[in-house]
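We begin with a single chain expressed as structure tokens, specifically the form predicted alone.
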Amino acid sequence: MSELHTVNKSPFEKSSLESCLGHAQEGSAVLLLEDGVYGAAKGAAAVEAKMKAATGIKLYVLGPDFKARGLSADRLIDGVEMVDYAGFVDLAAEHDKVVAWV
């Protein structure tokens, strides 16, 4: 069964990306939304390290989110794909199950 997760707080603030990535299985997908798209930014090492580590799982981040935040396209970790609202709703209908982090 595959499953879609998502995350939407910061990896700063809580530990909700590093918990999703340690239960996420091979073949899920992880989806970062709202404040949770700054795991998808280079720039912090720790959380860039545990990103690139997720092997076997899809990366995906909100493009409108992502952009809201002030961060550019050139600032998006290498195998992070940039989605729109309806590439959301695409993940969300391609996953047997939908999985938000908190």
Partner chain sequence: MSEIKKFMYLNRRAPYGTIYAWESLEVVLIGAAFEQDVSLAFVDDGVYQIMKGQDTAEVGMKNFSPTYSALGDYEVTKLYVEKESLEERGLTIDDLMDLKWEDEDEDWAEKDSIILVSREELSQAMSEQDVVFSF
Contents of the next structure:
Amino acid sequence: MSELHTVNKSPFEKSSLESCLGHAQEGSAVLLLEDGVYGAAKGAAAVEAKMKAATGIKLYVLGPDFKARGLSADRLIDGVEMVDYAGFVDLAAEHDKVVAWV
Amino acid sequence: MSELHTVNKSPFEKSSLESCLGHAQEGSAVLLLEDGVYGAAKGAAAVEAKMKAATGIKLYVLGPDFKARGLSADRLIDGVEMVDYAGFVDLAAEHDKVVAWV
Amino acid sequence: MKFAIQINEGPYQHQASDTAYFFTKAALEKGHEVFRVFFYHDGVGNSTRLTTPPQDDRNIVNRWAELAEQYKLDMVVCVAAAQRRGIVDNGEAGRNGKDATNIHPAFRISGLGQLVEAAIQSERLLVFGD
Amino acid sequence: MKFAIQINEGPYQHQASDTAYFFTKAALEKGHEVFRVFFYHDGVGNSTRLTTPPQDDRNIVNRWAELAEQYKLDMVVCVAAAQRRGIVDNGEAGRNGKDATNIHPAFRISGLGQLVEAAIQSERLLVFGD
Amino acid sequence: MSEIKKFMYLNRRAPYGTIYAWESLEVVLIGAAFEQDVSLAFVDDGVYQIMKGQDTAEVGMKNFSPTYSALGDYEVTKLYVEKESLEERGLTIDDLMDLKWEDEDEDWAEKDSIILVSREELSQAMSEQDVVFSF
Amino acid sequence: MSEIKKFMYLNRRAPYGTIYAWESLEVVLIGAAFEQDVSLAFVDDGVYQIMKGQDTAEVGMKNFSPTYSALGDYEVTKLYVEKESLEERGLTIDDLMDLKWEDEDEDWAEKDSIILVSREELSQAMSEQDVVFSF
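Having gone through the form predicted alone, I am curious about the other one (the form predicted in complex with the partner chain); can you provide its structure?
Below is the entire complex, every chain and molecule, led by the chain shown above.
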């Protein structure tokens, strides 16, 4: 089965992203939302390295949350795809279950 | 002036302890309480190292919270002093101000 | 597809209820079914009719109520969590000797079994929390 | 010594209100003065008289009310935070057209200036939050 | 739907600092009546929930840790504990409560409820679930 | 008490995910009327509060970032931003809003409100305060 994992906390404040990536199986997807979107922004070496090490995992970021925080699309880490709420719904439907790393 | 800093979050979950220790000046004190008390327990190498590196800072833990979480006094990191609520009040009074790293 | 939604945080303090709202709305607009929205932990705070947010801010409670009316959503507030946090309907007021109620009529108070049932009956459970 | 206490989280969900209570009680028992306890953010939820916690659990709201009565504590709930989260007294109900109130009489609703004033008038401000 | 679903309760938070651990356990107890295939996962700070020797007298909160011992009576018998989470916290399985259940099929033989697993095994078990509850 | 106190508002959280940033700003605005010696500190994720280009249209929340630009009018003119916090997040001061105040004593000359400081300088400034507000 394939999972959609969601992370809504800043990787600088909480360990949720690290824990999520440590448990996500190959073939699963991770969606960053709310304060979790900071994990998808370029330039923070430590976090960027963790995201890039997540091989075999598809990475997404919730666009509305990314933009709310003053981050524009050109700041996205390569390989992270932006979705809106409708795209979030699609991701939840396409994967067999959703695991929230709250 | 001398501060009493308080940290109430687990160092494994949040970055509050690290940020607090990074800002605490020599001569100040740090009190760990609530889920913050895990930072005062022996055995977790990474956290213990951070606590021991805090030279010139007096370290305290709130005993009621330590015990609630199944931690007994023999688990305390060397140099950390246990206080109760009355002791917390004394610490707040003895220092010039209290800074909460919530 | 049939979704169940669980909300663990109250309005305004955390974004959880906002995100859950936009997810639920998007799912319904795409023609999916939302079997139930279950409010747990501080999430029960989303159901009080006594909020008066600033005029230039969203009204989280009313927004849920309007979505529920439009799509006949079942919005359930956990009774145990509600009792701890002071969310009361007529039945609860009677049982616990309270002199007022504060629940918005779009929500109903019920047991945790409703969350488990929602997870069984739905194809996906989504949890929005802190 | 004169203390001011700020509480940022509601009852039960976070330990903040518990810790603040035991700190305040210990300070008063040691003969210190507590100028004011100010409830901010979700902390306003500590002031509702509608809670009914399980019988084998503490009653956080009543515990504050009893401490306040014993020591004549000034317990203030931030009006802006209260409006967002549905904490209402008679005045607020009238102004905002609400049909019920839920505040416990041991608390009073007032402005944020009361927090700033408490910080000015007291020798120590303690913040209890998430 | 009459099929049995695989339910996992994912516990990642310490007890007492927040109510999540306790209100999660309340769902487990109620959920047991629905006769699904249930497991609990203790990961990250969640491992602290089942520490031995919890004593909440001085914090004035209810000590709910004995409730974990009762889970076997509710036929909740699979408690996955992540080895890496224990190690990062300087804990071993001896720091945890000794949680047991009685196997009706083997003349009520006592068996361990705690299943110590690696992060990889836990992730694998999680991926086999139908539903994961997070609190 | 008529003496002026040194007040620091310590902002360590990102905006929007939680309300702390906004409700902290509400205290600053109200507190300005009390004529104390006020400063704001942006540390850890708090630096995200004053990012340029915030656009909350799609999340349905109020964009409160313009309020920081109004702080100068309230005579709140010292906004300490921690360099290390910016760097850890891959940010520079150019990513932040250009916050100014007008100095009445110098013929309303425009001055920068943001004071970029090292962690050590921030800690030193914090230690000189009478009161630190945390949210």
